[in-house]
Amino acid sequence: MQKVEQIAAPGTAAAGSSAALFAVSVAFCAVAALAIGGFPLQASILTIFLFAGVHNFMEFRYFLARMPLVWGRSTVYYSVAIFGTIALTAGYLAIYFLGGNWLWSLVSWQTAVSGWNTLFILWVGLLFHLRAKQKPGYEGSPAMPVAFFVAGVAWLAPAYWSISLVYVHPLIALWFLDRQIRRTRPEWLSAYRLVLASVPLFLIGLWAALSTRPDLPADSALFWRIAQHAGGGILPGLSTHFLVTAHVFLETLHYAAWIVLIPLVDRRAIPWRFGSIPLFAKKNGYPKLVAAGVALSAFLVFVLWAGFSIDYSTTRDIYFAFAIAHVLAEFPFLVKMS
């Protein structure tokens, strides 16, 4: 009898924790949807102010824990990943800051954006191809043909491609969380995927409640930028009240995943656990460099808060320009976990 109880206890505990994860997550989604739907512009400003820098810090810390000291057979993969991240970030920043130059015509700017999109898509396709070659039984990969097809679609509808990235990016954190739960807390996976299944239902509910609402006020440059960032100039058939709410809702889930849930399921991502970082803890590692990197990233969080406090609009614009680096850095690690 005692053995039966000992066997049953872990299963009961796992079921209880899974139920708690589902209940708390769905409740959080419901509260977030209601609060953001009521005050979308205020929610956008507040969430970015509070969590944008913090979640970048947590991402950086998570990636440090996943970067091996010795690349071995993944040398080509990581080399392509790092070079692509740096080159695409530099290209994006050049387009962003030079796009308003009088020497650039509208056609030149659109061509540059479409060219950048093409390089980005092909880079991601190459990462999937290189990752597939590392798996046993490799017999070819459809990654590059698919990438060329997607690049062609992006050329046909560059504006819609760009806005799709705005809405897809927050979901990448949820994909990371799914992969991480599968590895470290598999007993939570079913409950978590039920939570994921509820996210489209919340978006449908927001659309039903807000799609016919008047557009949000655009009487300031900041409010106009927030609406445009959510697709207000590209999806004119939808109320900006719904678009901003939907985008901030997804970004809130993105922040919650990186700041709370991923460290909860992977203790290596807890900031002060330096022993879990191979580049820090292993022999021939770079402990001083890693410590300096973590300290610098934490310092930048406070710099960002200070910038938001002094001039929110300008800091927001600069942040979203440089934030492309963390968006790009997510792909190599996500593909590696696939």
Contents of the next structure:
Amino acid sequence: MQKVEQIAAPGTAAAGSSAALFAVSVAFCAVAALAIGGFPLQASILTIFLFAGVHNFMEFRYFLARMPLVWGRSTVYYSVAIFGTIALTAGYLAIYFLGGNWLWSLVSWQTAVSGWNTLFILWVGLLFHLRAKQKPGYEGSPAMPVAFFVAGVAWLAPAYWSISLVYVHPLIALWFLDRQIRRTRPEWLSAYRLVLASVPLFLIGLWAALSTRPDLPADSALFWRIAQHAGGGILPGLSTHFLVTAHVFLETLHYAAWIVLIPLVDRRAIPWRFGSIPLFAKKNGYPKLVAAGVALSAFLVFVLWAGFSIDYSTTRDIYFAFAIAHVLAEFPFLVKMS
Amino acid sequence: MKRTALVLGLLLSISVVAFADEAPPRRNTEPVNTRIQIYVDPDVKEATLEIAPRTLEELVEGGGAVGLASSLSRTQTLFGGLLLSASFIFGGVWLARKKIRSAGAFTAVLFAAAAGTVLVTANVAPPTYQKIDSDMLSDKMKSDKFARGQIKIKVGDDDVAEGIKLVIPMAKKENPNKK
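Could you switch over to the form predicted together with the partner chain, since the one displayed so far is the form predicted alone?
Let us now look at the entire complex, which starts with that chain.
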């Protein structure tokens, strides 16, 4: 009898924690949807101010813990990943900051953007291809045909491609979380996937409630930029009230995943646990470099807060330009975990 | 190396001459497809038509602009077509390398999905928003069929999202107590 209790206890605890995860997550989504739907512009400003830098720090810390010291047979993979991240970031910043130059016409600027999109998509396709080659029983991979197809579509509908990136990026954090739960907390996987299934329901609810509302005021450059970022102007049939709410809602889930849930699921992502970073803890590692990197990224969080406090609009623009680096850095790790 | 530098230098110097001899930009006769927003603003005293800088740029450039509002440019069509062709070529090679059974299943799923889109799009409700048509006008305007008056035209600043923004002042209502 005692043995049965001992066996049953962990299962009951797992069921209890899964139920708690589901209940808390759905309640969080409901509160977030209501609050953001009521005050979308304010919510956008506040969430970016509070969490943008912090979530980048947590992402950097998580990737640091996942980077192996010795690359072995993944040398080509990591080389392509790092080179691509650096080159694409540099290209993006060049297009972003030189875009206003008088030498660039609108057509040449849009051609450059489409060229960058193509390189980005083919790079992600190449990462999937290289990853597939590492798996046993490799029989070719559909990664490159799919990448070429997506790149073609991105040329034909650049505006829709850009807006899809804006909405897909927050979901990537949820994909990371799914991969991580499968590895370290498999007992939570079913509950987590139920939470994931509820996200479209929340979006449908927001659409039903807000899609016919009048557009949000665009009487300042900041409000206009927030609405544009969420797809105002690209999706004319939808109220910007709905678009901004949906975007901020997804961004909030993204921030919650990186700041709270991923460290909860993977103890190696807890910032002060340096022992879990192979590059720091292992012999032949680079402890000083890692410590300096973590300290610098923590410092940048404070710089960002100071910037937002002094000039929110300018800091927001600069932040979103440089934030492309973290968007790109996500792909190699995500593909590696797939 | 020296020869390459000399040739490059020569090419660059010739390009200056080429630009100097370039014909003036052609006048745009192509219409630009864009959007208009109409606002009634009680704080303004005269109607103002604001043109977004991007729309103005499209007009100046002669309808060659790419993007959502305008038609596809040649560059877009060329690269889009090339990449889609590459996709089908590489996809075909991949399918050919795979076992015939799974390739057949994949093709069947692809065709089923393509056929399904007809049903999906057929059931999509049209988007609801205020169209620019006579329903938005007052009964007087509908019967008179015109309105005239002064209007300011200016290139808008960043507040103009895109296209053209028409700001209309509120009509003054007669005070019923005034005699």
